[in-house]
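Shown next as structure tokens: one chain only, the form predicted alone.
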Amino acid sequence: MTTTDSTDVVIIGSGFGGSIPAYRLAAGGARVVVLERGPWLSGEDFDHDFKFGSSSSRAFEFTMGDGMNVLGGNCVGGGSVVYFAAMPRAPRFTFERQGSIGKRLWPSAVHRAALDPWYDAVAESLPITQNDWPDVTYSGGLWAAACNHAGRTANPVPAAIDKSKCTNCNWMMSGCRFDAKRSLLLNYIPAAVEHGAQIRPLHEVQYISRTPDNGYRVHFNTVDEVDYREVTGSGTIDAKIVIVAAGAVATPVILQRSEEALGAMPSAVGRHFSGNGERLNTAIVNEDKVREVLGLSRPDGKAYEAYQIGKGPVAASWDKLDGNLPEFSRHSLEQLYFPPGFGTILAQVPDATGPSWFGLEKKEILRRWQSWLTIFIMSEDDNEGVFGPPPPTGNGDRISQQLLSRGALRYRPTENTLAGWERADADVRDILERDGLSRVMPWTNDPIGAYTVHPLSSCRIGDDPETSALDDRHELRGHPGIFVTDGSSVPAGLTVNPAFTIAALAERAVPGIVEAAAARGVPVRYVDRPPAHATSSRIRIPLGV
């Protein structure tokens, strides 16, 4: 089947760059459509199972590539969904790099000064609390009370989670079945769909062409709600604005795909990829030790053995957040719960003396798995991520039903990079195996290479035309009236949880979308009061399916 359909707006994905937008536009009077190419869940969908169909693989998209692997969101409301809610604001230095390139990254307009405004917006909209120690889980006391041990600081997180209802399940990153976690669906998403915005998930956008008037025409596939591979139905959608914000491995496919319609692409679509510079360090802790060196014991009796309880990252060391250190030096370092279904798999066997991502060495670290501290790694990399051209549909190749694609994307970290990681997990080696607290791992790219949940900068707002997709309002160079607001438009790594950045940085936009909508005849004003917020994910209005 075969549809048309119009509006003044349409927003290619649900997550903080798609649903900010959306409210904003809608509230201020433009007719809005959200494609979404996943399917539209809520509290009660997000069930505490890694079984195939349940939301763990519904909710999520891994894409393999060459040297990079991406985990994402993959259903209305995005990353949102399926992130761990830390909130960090990015470091002042951040917004200074050079990289290798030896010239700012970030657009003059944009520093963090001129960003706070937005973030107070988004905390407002969320809203995002700052954690205190009372909040901190076992894992997290375990790492400040290691940091403490060697020296160093660390801090409670802020997140965007309502304490009053988390049950400290740690199924978080599923998807949280009791709406503690504050995703854009209790927010953002409900506001815009009271405003009149439409959300139609299991719309997977192949390309924008333009039409005659100097608008642009968005033409997607349907796809099953089962079988992501199953095209169902296809339409096309005209719009005087488009917003594309599909995520920093879509992104770039979808503009890459529509260059024959539209004509050539900026040079930096596609290029400058960023993994935020992350891998996991995992630690097997040793129980006598955190009760004889550092003090620690749970009511039970028990030293530690308390991975699985908990609400994923709370604590984090910022040490190395210092603008005084040179660029490739600093980074974050975040106690992080990872589930079983993922991190027996990603987990490495600290000093192997055969293969330590599988094998006898392994199944031992396994059995002591709720002796566990893993450590994420937020560091500066070098944005060599490049991607090949783009598949016939989607963003990838579909390997399975759900969840499992390959993309066109190829990284090969360069030295810069790997020696922020080098740093970095030797800072995690300094404080984690001091007086035997435990054996670490760091992660190796051996059995899948580098692997990120934070892609970035493959579609970048800046200054230089040569490296940047965008112009500082995020307007697409070459193409007036499409923008992008997702993580691809973030210059480089952030060192933090970018989810904060990307959704501030979408705020900012708004303002100059608005303007290019009145400019093409939308009866739109800029509004810019919070949302109102919802009670419960479970009420769904999925217009237009």
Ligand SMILES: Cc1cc2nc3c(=O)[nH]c(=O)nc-3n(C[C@H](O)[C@H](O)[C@H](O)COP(=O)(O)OP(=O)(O)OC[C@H]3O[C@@H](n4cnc5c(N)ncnc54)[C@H](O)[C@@H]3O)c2cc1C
The other form holds:
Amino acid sequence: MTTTDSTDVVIIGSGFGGSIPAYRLAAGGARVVVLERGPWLSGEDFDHDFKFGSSSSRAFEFTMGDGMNVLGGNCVGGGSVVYFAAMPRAPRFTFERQGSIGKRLWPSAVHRAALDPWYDAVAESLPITQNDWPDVTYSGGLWAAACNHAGRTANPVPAAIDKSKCTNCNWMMSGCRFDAKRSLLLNYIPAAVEHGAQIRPLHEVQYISRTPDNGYRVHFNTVDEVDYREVTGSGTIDAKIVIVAAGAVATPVILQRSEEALGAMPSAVGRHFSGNGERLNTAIVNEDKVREVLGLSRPDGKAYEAYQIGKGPVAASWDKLDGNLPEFSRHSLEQLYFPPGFGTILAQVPDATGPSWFGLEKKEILRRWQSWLTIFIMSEDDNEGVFGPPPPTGNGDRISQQLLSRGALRYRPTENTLAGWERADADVRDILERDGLSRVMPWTNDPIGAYTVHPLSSCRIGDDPETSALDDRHELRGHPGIFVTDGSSVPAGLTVNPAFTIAALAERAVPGIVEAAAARGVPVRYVDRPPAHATSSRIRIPLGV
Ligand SMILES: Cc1cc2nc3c(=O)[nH]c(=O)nc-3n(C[C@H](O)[C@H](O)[C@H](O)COP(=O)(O)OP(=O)(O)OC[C@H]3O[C@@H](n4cnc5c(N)ncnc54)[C@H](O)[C@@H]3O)c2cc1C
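Having seen the form predicted alone, could you now give me the structure of the form predicted in complex with this ligand?
Below, the chain from earlier opens the complete complex, with every other chain and molecule after it.
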């Protein structure tokens, strides 16, 4: 089936970068269509299971690259559906970063004070609340106690979670069936739909071309809801404004593929990718020492028994987020459980014999898993990831029906990145190996390369056209009317979880997009009221959408 359609604004992707403009523009009077590659799941669709076809395999995409792998959301709501909802603001110094090019990476118009009102808007809209110590899990408390023992500090992490609804089920990564996690399904998306925005799931955008009236045509395939490799139709939709928000792994692919139809892209499209300097360290905790040194104990295995999925970050050490320290030596350390790293972590635990192990050895490692603490590092990398050439269709070559594809990202960590990782690893060891509390194994890139859930910077904002694809209003250089508002627009790693900053930047971009849309004849105005909160993520899908 082929369809043709037209509207005022097409938005590609429904994560933070897509849903926020969808709501604001629809509320302001524009006709908005959101094309989302993944399915539309909500409430009880979210399973407490890993079997094929459960929300765990439908809502995620794991994109393997060369030297860097990325896990992200693949559903209406994007990463907000599967994320841990840790929502710190980026520290002031990150906006002053120069990377290895020796020039401020962020545009001069964007610094922490300028972004604070937009952070406030997001905090009110989701909303975000500060966790307190009683909200922190035993393992988070253990991390905080170990930090304290080492003369360091740790803090509970602010989160977009409704604590009154949270059942601590430990399945938040597969989507929250209790509507406790304040994903975009509970705020911006229902509010956008309320104002007439159409959300079209299972629509995978391939490329963008121009229309004779100076607008744009967005070309998509529809995909089967079980086997995403199967194309069920294709179509186009014309718009005066296009917002690309497919996430930092897909946005550069769509734009690079569009080059043939649109003309040359800025050279920074698909370059300067950052994995937010991410890294996992695994500590095998000595429960006796924990009891003796820190005075903490729980019945055997209780602390960590939810290894199969775990709770998100609840306590973090931010001592090294100090603007006086030189670049590439600043990082945050968050306690969390992160089972997708399971396979590779298991391959590198102390005494493991190699990456491929089965049988008794696996059983023994799984038994000890209950005493493992995972520390998540977010440091300053060097924007060294490069995309291209794009695959013929899709964001990558799909390897399985759901979940897995091979993408066009190459990543070779520079000396700066490696030194940053080394410092952060040493920091974790200094805290967790003190007085025999645990044995720490850092992530090694050997089995699969580096790994991130925070892809950034592959189409970034900036003042310098040589090193940034977008101007400070998020408009794609040389292609007026195309805006990019997702994680790819963030100029560099943030040293903290990025969703809050991506969302604040998207909020900040909206007035400029409204202005551009109005200049193209769209009857739209900027609306600053927050979205009304939905009480349930189950919203009626209008007929024919
Ligand atoms: C397990 C996990 C835990 C996380 N925890 C946290 C956390 O606690 N705090 C935090 O700040 N961040 C967290 N993140 C990261 C956070 O989810 C992302 O930074 C954020 O969602 C990125 O927003 P975005 O708008 O750039 O892209 P996304 O939210 O990824 O949205 C992009 C959307 O575009 C869709 N899309 C892709 N290609 C196409 C196409 N060709 N056509 C149409 N649609 C397309 C995707 O399916 C997706 O829905 C986590 C991520 C993961 C995976």
